[in-house]
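Just one chain follows, in the form predicted on its own, and it is written as structure tokens.
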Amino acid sequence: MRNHVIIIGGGPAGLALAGRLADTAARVTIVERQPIDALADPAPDGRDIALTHRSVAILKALGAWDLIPRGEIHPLRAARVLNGRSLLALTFAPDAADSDRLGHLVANHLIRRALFDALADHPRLAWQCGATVVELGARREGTRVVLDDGTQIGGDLIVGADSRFSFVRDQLGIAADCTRLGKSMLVCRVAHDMDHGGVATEWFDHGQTVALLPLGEGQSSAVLTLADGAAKQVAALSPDRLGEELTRRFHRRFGTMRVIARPHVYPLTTTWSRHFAATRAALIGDAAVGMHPVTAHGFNLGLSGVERLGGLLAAAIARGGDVGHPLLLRRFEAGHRAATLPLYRTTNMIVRLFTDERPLARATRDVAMGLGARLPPVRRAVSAMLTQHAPRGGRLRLPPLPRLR
């Protein structure tokens, strides 16, 4: 077997998988619509990613973490959840004996740049950038990918890492539950008067959800979720008016807000693929699971899926096995579904409960907030989920892969 892996999608998941295979004998081809210059120097997109300790360990193992400027890595020391005008608040903090933070906040474009830079000298990596996939096939004997310029690429495994609206998934005939929520998330970097203390705040207010992600001193990423049309109207305001609007919508909890980077708006859609694998094919990142951003775990789940698939592929290659073997792909699918489904369902339940404006729903979430505030085991369990510490000792380890024939 040549062990040629074709990764379709040059976002963080696709780049991370290529990096995970860098130390193996695999040949890797990345197919990406954007030109390579856009991958080498991605433009800021307004998104700041809350990375768990496990995700940081993965980025370190890939050689990407040390390529992110230290001044652009911000500590996430705790998280606080507010509900309407209730005086109750849920605060989640790490175990003081274990860590002083839940995780780290890093701009999405800086993570992407670091992942690309870590791959710049990969001798077995081929780039097909500025190219669109128009056809693909995956059979037991091998795979074929056809690009819009007529180029055909043969391989042993296709990996779809091409967003929650995955073309690869559609071509493979894998059904997915795609839910367009009719709301959009506006993200905007702001300066403000009050100290954030490294604490992320999520506030389920009536008719809106707002969040503040702590960045540098006196700076944060303001996140505002509204109906699609309303979010676009707010984003169209002048910087001064937008600062006033955000100050008002945050009820001056952090003092006056001043816009320091232009806003970006992202329509919200959740995705759950019915399968994460097919004949000589696998799905990772948002192509497999597209999370609602309320728990800030979509990126982290994507990296955990990369580590799971990459570990299985690396073990198979080391044993002279087949990267497209059906048992390997079934094992990946079973493991990643078991890891993601509970969080996917829980996140959707939280969104439904805390955005429902009916009186019964409001009363229910008041009760839920009260129980969480009074029961330390509940807070500790959520904090452990948010923290996701990696095992000590460097690269994350997976159970041994059975020998494949």
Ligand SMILES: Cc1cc2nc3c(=O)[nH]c(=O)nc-3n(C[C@H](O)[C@H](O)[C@H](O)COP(=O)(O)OP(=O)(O)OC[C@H]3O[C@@H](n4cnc5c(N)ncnc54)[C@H](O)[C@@H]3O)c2cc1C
Contents of the next structure:
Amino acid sequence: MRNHVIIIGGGPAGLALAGRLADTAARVTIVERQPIDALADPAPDGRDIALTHRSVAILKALGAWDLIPRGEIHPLRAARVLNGRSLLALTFAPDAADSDRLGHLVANHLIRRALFDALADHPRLAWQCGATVVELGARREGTRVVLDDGTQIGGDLIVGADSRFSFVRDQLGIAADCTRLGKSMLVCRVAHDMDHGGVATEWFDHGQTVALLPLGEGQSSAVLTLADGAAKQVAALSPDRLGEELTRRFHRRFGTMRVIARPHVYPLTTTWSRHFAATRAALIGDAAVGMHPVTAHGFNLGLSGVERLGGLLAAAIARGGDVGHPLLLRRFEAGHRAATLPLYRTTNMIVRLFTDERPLARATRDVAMGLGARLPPVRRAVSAMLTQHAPRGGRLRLPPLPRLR
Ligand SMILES: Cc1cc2nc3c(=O)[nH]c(=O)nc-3n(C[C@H](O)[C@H](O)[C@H](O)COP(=O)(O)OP(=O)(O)OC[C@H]3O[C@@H](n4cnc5c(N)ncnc54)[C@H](O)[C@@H]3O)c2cc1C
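Show the form predicted in complex with the named molecule, please, the one above being the form predicted on its own.
Up next: the whole complex, starting with the chain shown before.
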């Protein structure tokens, strides 16, 4: 029986896979460079994650969903996309017959905490925290991981869950397409006067992209995408000045904005690994696919990879097989690439089209918005892809769009 799985990276994807394997006969070691206290009580990082219904189902199965405080789960009733000063809004709403929401919004640190809490006392999990992987080898006979304190761990499968700048991927010799966009995303919780109605607003304005993700009553996560330097400058403003700046940049659509948590800035890089598997090794989460956050799918795709790889590993373990069997890894790779590539490509296309300031690009997006608004099947198909739900008939009534002031 060959079933020692070494997961490198204790971020949300790595923790979710550990959770998926916890009730199998596998031995699982999690290697994470942050100390265990930082996993047990992660600091807020400003990200509010839009979770699809499918992701919520996976988190429920892992026992993590019920560990998130109810008051911290916010319904995402619909999403609205705006283009420059155009009054045309493209709206994505769930099918009324199906659900009253597109998904849920939860702070990233609360998801991480819940995933950790669901695992913390598990007897078959070994934790190597506060340790960085400095070398690894994966051959047909087995795997070897070397930590910065000299510890060596032998196993049967290495899983790289160590972020979009994956060291594991580099060590395995897997190439990746990395695009540094020269832009950064500033995220910051704000209170505001106008009701958001549970609707997320994404606004591709000239020279900036702004988004508002609805949280509690009168509160949202404001998301501002600017050139790298400009985003850092805005983040350095005092809370009062930042509130004024955000109010101005949102054109007072939601009234006066007041900052209620410190801002965080994320430089934007997309990554696509040329392979998701190698000899006795697999990549999951951002290490496999590093999405642009605009379509809010990085972690959702990460969880679908966990579900796919975890299911194949659990089946192999149950029949006494080898977790590093090449056919298993090939099946994971083929399935996960087919599931992620359309969304990865579509997201990058949306970003290119909606942030291009040239006249032809502006005209093209006006046409694209018009088509989407006038042809409900097109809108439903896009909505289905974004929510990973089959499209059906019926629509929810949305609150009116706040006017530009
Ligand atoms: C602003 C923003 C908004 C987002 N919004 C959404 C959203 O709405 N919906 C959505 O689905 N996704 C969203 N995402 C994406 C989501 O946050 C990521 O996809 C997710 O966090 C990736 O998880 P991960 O576990 O793969 O990687 P990470 O969270 O990057 O974790 C990797 C872990 O590996 C550890 N590590 C790295 N190298 C080593 C090493 N050599 N040795 C040991 N440990 C190592 C790190 O310390 C870290 O803990 C957003 C991202 C951003 C930036």
